[in-house]
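One chain comes next, on its own, written as structure tokens: the form predicted alone.
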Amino acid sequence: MNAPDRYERFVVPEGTKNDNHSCRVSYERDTKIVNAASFTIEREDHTIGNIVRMQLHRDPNVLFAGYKLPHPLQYKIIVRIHTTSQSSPTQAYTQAVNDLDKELEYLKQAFEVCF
């Protein structure tokens, strides 16, 4: 069968290891557009891609935010971000992830109170 082994959906490949720990996110600055970059997130799919994209759209300094899966058998997403001059793609990405972390923590606490 041509499909990759199931464990490859979760295990970070050897080429992405950095200083004895897994490096799941890589950054590549766009050379043609100012304040634009791509973030490659290993071992994630549409679930994380859409959540991060929507959180980035809430930021007024983000001009464009989108993601794609390069191929259905490659377990990674590429998030593209273009920001205004008041922010950088790295700042926008970090802020989006931090805001999502806070929202999920709030949902977890609300759930624990009810149950």
The other form holds:
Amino acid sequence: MNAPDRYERFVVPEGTKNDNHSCRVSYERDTKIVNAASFTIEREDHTIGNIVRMQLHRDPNVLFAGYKLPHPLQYKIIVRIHTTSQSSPTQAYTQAVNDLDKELEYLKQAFEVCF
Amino acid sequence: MDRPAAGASYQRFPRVKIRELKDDYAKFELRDTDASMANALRRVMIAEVPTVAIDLVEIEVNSSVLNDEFIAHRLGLIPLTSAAAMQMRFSRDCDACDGDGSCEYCSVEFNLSARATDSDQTLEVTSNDLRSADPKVCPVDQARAYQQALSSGDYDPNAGDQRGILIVKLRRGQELRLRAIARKGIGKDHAKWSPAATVTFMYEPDIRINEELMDTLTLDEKRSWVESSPTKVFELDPVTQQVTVSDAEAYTYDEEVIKAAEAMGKPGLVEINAKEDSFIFTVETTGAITAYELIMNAITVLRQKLDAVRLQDDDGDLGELGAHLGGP
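Having displayed the form predicted alone, please output the structure of the form predicted together with its partner chain.
Expanding to the full complex; the earlier chain stays at the top.
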């Protein structure tokens, strides 16, 4: 009765802004701690959460990186990042996503060579 | 946003070695990457690589013993050759059709028409009776039988594995006529769209035998210790009486040999660790796509997902916040 539709797990609902700024990733600074922020990513799960978190751990400027699913029936993840003053959460996050993309490209080429 | 580019890149450089590659089965080693990446690939292979499966069934006549939705459910589970799935659009994203999600760009139409004749024999309605509008998308066993007929020329339509997937059995006078639309989807939505039969990965074990301790064992003790492992990992050479590792990967991380060594009074006889960045993947598909395609599509889909979770640079207040917080 209260279960959400199956496609809610991956279909982003129509945001109020219809351009490419979707509500997919939103950002909240922490008011009490400097250089700390929580990113809320809609319609994602452990697949993205865990690889982004582990990649953030490799950055020496990141003091804290963690993710959680607030509830298994709400399809979003919250990634919390604290950095030193040498970097910022947005910078660390963007760097992590870019590094993962490059790693996957490298992996793809490694497979193609193998074949 | 005049922030200087971030310093070093903390990228990993994974290595791959393919051990076995068949049409629907692949075994490969993935090294120098993290468990989270291996798990992400596994999850994407199972749940987010798109395929094509029957999604909408219009039944004209059904006088069989199974009811309509039962037959529709079974039709959905039939694997269809989905090599074209990555290029197709999802029905919900398609703007070419007039809203009903059944145009040629986003769907494939199937027809099935079967009527049991007046003989006493039961008619088996199978996936071979499904006629596709697009020859590239058809039930997997139909495609396989066609390939076999082309290559070897001996095609027996009544052989055990050529008869097709059984949908329903009809008795004299019963009829089944329907029209089905197959659409692109992912395993997350419904398991019928999952192209993977099983995808598993294991840590590569690092087994070291303490040779000095091993020398203090008698031949019988060695034999009983080698046999205490449920899978054949070790081997006792009868000539030299040495215990060696015959197949490290048969080890399933049960700790029977370690417990057996302790029971014999020789703890530390063997040291077994899992290498944290070395994985052995086993990928098996349903036949909808080949194993190699599954792996490559999984990498592509994972990259698309990462692309979707990037921060948008053109957001006004985000840039301001970023400048507020960031920058050395």
